[in-house]
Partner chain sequence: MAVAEPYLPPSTGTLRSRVYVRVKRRRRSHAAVLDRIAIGLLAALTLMAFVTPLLAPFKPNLIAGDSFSHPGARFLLGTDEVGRDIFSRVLFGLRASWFASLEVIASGVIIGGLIGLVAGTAGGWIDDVLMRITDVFLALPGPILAIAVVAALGPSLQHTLIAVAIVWWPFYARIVRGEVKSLAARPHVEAARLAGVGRIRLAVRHLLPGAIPATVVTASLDVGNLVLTLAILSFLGLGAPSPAPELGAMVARGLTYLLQEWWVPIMPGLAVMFLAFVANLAGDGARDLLGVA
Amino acid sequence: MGRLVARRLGAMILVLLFLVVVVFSLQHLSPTDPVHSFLGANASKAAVKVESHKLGYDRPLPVQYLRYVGDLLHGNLQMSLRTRRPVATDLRHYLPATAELAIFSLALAGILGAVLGVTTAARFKGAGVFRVLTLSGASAPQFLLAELGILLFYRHLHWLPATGRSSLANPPSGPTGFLTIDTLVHGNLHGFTDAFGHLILPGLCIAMIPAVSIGRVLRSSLVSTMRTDYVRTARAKGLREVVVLWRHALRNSIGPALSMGGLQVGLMFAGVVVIEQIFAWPGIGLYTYQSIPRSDFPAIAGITLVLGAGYVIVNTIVDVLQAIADPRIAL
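Would you be able to provide this chain's structure on its own in the form predicted alone?
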């Protein structure tokens, strides 16, 4: 297991270094002059030249790359051309909201996918209805699913809020940046239920497509496992179908579903950008939406690196979880 973890960590570092190379190359291939954008359209050539020397853009590309990597290791993601603040500072402000929504959506996708896969593989009562509902939700575009959810659960039923992270006038700002956790830390139960309620609609819209993908893979794996000899032996011993499914089949079938869950993380990050606009969620999606029209490449590059690192880290964790579920992988 230790060697597997070491190999996965080494591969993660290599992938991140390659991602840094790609982002650095795209930044220098972009037709936008970052110095001119930073100083403004009316900046003189002399001012642009002085600022370029100050920022190191007049140095050879290998020197700029080494400086860029060194700055990244120290948490420096350059200055935003739009906000005139360090990108790292902006991300510290926007990232907790997106991280909370992404983690909630991933957990929800895992739960819905597990329920879909297990109920359809075991043919439990009501599995057909649940399958139709999840497939219908996943077949709809995310923006349409979001609009339908707002109309149904907010406007007509008044069950769930439709915008923002909280209805509190002064929500807590620390210590984690996750409102659901921070409200509990401050002993505010009403704030917790309010923050959790704001997560449900956007989280459900993001989770539907990954949930169906995870559920389908889990169902196929479970169907194959339920036909194996050791499962037949467990049935011959008189064990109930639920016990056979839970103790003998599920663990041996969960590996492919974990792999699919790791692959779906990238799609979830893409969905976060769209959903945050619809639900006015103050996260990285909003920051990206505001940065693209201004050609704020340092901000876009910082977002790309953070989301790419998150994707690689999640898939590394998935590889380790697969080894825990099936020790043969570690061997």
Contents of the next structure:
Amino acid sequence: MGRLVARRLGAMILVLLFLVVVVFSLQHLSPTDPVHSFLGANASKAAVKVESHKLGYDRPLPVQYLRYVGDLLHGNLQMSLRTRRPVATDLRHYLPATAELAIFSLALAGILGAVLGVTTAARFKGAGVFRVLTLSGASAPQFLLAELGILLFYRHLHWLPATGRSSLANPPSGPTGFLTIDTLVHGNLHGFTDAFGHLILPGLCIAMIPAVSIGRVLRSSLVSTMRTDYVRTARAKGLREVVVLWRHALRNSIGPALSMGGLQVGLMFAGVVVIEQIFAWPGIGLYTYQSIPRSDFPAIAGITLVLGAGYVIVNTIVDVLQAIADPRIAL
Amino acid sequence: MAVAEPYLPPSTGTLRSRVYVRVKRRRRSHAAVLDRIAIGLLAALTLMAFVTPLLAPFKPNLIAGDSFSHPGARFLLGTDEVGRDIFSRVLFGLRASWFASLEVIASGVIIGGLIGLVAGTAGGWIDDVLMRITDVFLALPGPILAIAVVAALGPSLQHTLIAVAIVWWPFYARIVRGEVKSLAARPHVEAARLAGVGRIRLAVRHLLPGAIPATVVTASLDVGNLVLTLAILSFLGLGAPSPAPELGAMVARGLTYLLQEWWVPIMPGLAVMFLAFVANLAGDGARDLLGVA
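Having gone through the form predicted alone, I am curious about the other one (the form predicted together with the partner chain); can you provide its structure?
Full complex below, order starting with the chain above.
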């Protein structure tokens, strides 16, 4: 197990370095001159020269790259062309909201996917209906779910809020930045239910597609596990079906579902960007949405690095979890 | 319980005989009917996409009536904030999405297939290098990378297609390489090699055809995801510029009217779902018929 973890961590660092190379090259492929967009179209030549020296854009490429990596290691992600603040500062400001939403959605996707997979693994009537339902779940774009959710649960039923993270005038600002945890730390139960209510609708919209994919993969691997000899033995011992499923079959079937979950995180992150804009969620997605039309590439680069790193880390964790569920993988 | 099936030989042999066997085996099941409906719908959609200008009752970018007309007899899906017919715009949007998805899938299959074929047949260090590159690409989140690429190149439909194609090929490289590797040990390939067939001919005539079923199935299961990814990019303003009838962008611009004139943002969203759904269902059908994985 220890060797597997070490190997995965090594691979993770290599992939992260590659990500930096990709982002750096994109920055230099970009036709927009960052200094010009920073100063505005009417900036004088002298001002452009001074500014590009200040921002380091006049050095040779390899030097710029080394500086870029060095800066990254110090947590420095250049200046945003739009907000005129360091990108790292902006990201630190927006990250907790996105992390809270993403972790909540991931957990929701896992739970819904497991329920879907396990309950439908048994053969039953109406498999065709089930297929159509899951396929529609997998085909519903996040923005459509968000619209329908807002119309139904906000406008029609008045059950759930549709904008922001909280309706408190002064939500607590520490220590974690996760409103659901911070309100609990401060003993503010009303604030907690409020923050949690704000999470549900956006979380569900993001979780739907991954949940369905996880459920489908889990279902098919469970179905094939349930046909194996050892499951027949377990049944022959007189174990109840539930025990057979949970104690014996699930552990051997969960690997493909886990890796599917890891892969889905990429599309999930893109969904986060869309959902945050619709629900006015003050996170990285909203930051992305605002940075795109202004061609704020330093900001986009920072976002790509953070979300890309998140994806790589989640998938490394998934690899290790798979080995825990099925130790044969670590061999 | 499984229904007793007539005995048919296991699926080996050519692609055509394989499909034939599968079709025969599944002729009577409900799933087969669903598959056929889906594939038929997809064919109809493709056909419609070609003749959209003839089908649309109004020009997509011209004002056709009052703004915010309810969906009804004259305007099937209502009109938007400036009075354009949403039905016509959705038709054109569907066409754009569908063609864009096909283009990206095709380029992904061609680029990935070529790399996979070279890696699989060459072996040795070429294989190692190509597959390491593929692996690091696979280890990164495609949609996020695509957003970064378009943002760097500047938002336009063409750049979006290039960006998504860049992140979409590695998967196909892996699949084609895997198939080619497993085929290389088969007797017919060895026989060809002994007969003195050259490397390139061996790859193209004897290895590539064997990799086609798995690739086709993967591609058809993939189209639905691709439709959604492209819609997300369009929603984020990374597609064609403003008046163009693009489904994702129509949703994004219509969001302001969600609580009163709900049909403006909902209809294009439903169209995306319809397209992705038909593509997913047909992809499932293709997998069942070709009997891979």
